[in-house]
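Coming up is one lone chain in structure tokens, specifically the form predicted alone.
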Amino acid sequence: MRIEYEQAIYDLMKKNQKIVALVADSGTGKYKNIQEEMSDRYIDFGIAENTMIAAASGLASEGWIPVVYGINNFLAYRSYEFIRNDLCMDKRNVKVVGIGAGVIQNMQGPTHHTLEDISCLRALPNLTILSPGSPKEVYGALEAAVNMAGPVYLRLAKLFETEVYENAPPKFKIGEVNVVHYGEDMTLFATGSIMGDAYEAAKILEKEGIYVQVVNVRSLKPVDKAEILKQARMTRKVVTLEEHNIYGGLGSIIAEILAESGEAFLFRRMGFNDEFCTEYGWHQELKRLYGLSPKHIAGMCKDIVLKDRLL
């Protein structure tokens, strides 16, 4: 999703004069030719995210579109306070787009992952969240975060997902839900890389004769209440899927969607059940280590259809 990022960001300033570039000491890639080609849009703050918000905040204020960009943890944790009084309370105009979302920063451990920034960030009023589930998707996430107005966080991971789409994905549109894989046995709602996790599962679970829904939520706020639930409805099972924690994240999302709907579902959350991953290793390897491999998947997946074929 990095290399993704950088061309869309590239491609947007190309377009769009009033982008301004704001990183923290993480410009690479296409940032490198930003910095040479458009450098009165280009500020590099060092390791300061901090004031990188502060004055994003003070750049859209006099009509610029500041894209902030660094590591989720250092964005989502350290400038919490920032994002809530600089951006947040006064609907400032700042995309904040952090990379390295989950566990993929896996050979620096847990104080550079980011498995609590959707339950932090989902509590900020006017904070709009975007969780795309293909880098394809990337481009279309970042054009609809600047086209709109107010404070956006995009979250995105890094290197090697899972792509999900063979062709161009749906048009990204923020509120919406897409479905990536159809079935009619139950329904796995995931978000953010994961996504290929999800998908591969459903394609295991299909060599035995269980057909699941996968649906992309790819926007976690606003998201479509009335398409999650028209989703679980079809199948009465529904799984939940996030490289985050369980609590506050996407299964928090959709369990309230669900409770608020007064009807009765077969519900499980899979993520990080309230702890740290304090291990160290290859991306898919930590999360098959914490029960969130694609295999891991498809026997929660299978457990919950088996359970409902015996009530």
The other form holds:
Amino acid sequence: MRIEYEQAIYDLMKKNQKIVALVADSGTGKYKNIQEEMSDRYIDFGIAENTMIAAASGLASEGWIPVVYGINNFLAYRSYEFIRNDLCMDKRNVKVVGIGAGVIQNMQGPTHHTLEDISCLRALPNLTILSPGSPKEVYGALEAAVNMAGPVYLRLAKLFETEVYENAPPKFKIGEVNVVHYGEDMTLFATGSIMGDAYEAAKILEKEGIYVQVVNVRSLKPVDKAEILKQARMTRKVVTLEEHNIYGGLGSIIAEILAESGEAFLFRRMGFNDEFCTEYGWHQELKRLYGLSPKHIAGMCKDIVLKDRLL
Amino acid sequence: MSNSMNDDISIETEELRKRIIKTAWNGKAGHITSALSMVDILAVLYFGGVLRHDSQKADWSERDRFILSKAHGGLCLYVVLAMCGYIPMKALESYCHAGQNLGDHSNMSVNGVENSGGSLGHGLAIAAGKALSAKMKHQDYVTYVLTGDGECQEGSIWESALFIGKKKLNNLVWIIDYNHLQANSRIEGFNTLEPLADKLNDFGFNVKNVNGHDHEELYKALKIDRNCLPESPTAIIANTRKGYGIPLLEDKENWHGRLPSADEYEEIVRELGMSMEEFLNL
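Any chance you could show the form predicted in complex with the partner chain after that form predicted alone?
Up next: the whole complex, starting with the chain shown before.
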């Protein structure tokens, strides 16, 4: 998603003179072109995320649209209070773009992983949270973020995502979910970087005659409660999947919606089980070690489908 | 550009001090000593002709920006805004009352307030963003930001100072209310800021050391020629006394955020040169 994002910010800055690119020693790739071609709207704060966020608030108060860019965890955790007070409280028109959600910073270790950002950030009033599941929808997500007024957190993966859309994805609309694979046996809600694994799991199960409805929850806040409930009701068997702690993220969001419906569902959450990822290795390998490979996902989906048959 | 103040603002300053006490009394809240520490700074900024501002056009794009980073001094700012006409004087009676928007820490829902504050160490970077915007848009407003001295123990202050110095934001004026007292004790009992002037100088600021209660000194330090900006950003060390002007409170420990008792209020009112009746009718 990094390549797609960098192209998107470059293109959008060319089109919209109000966008300002803010980085904290984090601008690589296409950002070099931004620096060279739009130097008056490129600001590198050095390794100073808090100053970057608060200064973004100041810039936004003067009519700019600052797009802040950095590794998710340094923004979400180190600068949490700055996002809370300086962006959310005053409803500043700042877009916080985190690159490297989940454990894609695989060799860097747990300080660089981002497995709790949805949990902490979704508690902030006025903050919109977008989590595209496909490289192809990154452009639309950034465009939607820039076109709306108010603070947005854009949660991006980084590299090697499996594409789930053969053609152009449906237009990115804030507050909407999107079905990426159709099936009537159970519903798998997934978000962000792990969407491709959800898709692969559905393909594995298809060969076994189990058909999974895979829903891309690409807008986490606001979230389309009605559509989620509709998708869940179609099968009554629900699994959530995220490259995030199972506490407070997508699993919790879906659980809240299902619980408040007052209806019965079979329900499981997949993600990191309240643990840090302390292993090193390739991204796919790390997910496998923590029970989040396509095979694991397929196993969980199959389990919930079979359980239902036993009832 | 004039180098001295045209008007004597001592009358306004005295009224400001009295109304701060009255507002705190009304609301049964407020950081009184923190507000009194910065009275003269805000008086010179708003009444003394330093800020280019118009209370009838709070969002005027050419106004000078004032960021209150030590937002627990909101009590002082609110009274100043009322005296300038940004908010009705009557609004002060609602200070810290349920359902009203004037609280202990200043927030931007109040007309004339640029940003919401309360947590320390944010305002300097917000001011940097505003000063940067002026450069980018070729606007000539000056951005003023007032921080506390204890606030300078926050790492984000020095992060921001590095940035401001590096960017040479010479349209920014950072005022430090150096009253040497923080919540628990004297600042020197924790992390002393000294040598503060040297530090600020090393970070790339043009440092001015002034008596933070002397209007002429403050005016000379605060007034920036927008048509001929200094080479570097400005840092003003305003040497102040917490609780200034009221002997019971002045430069005393354990008064941060503390409210006076009924007896103490009476003493404070006496020290303000008022009778209780005059105070209640203020």
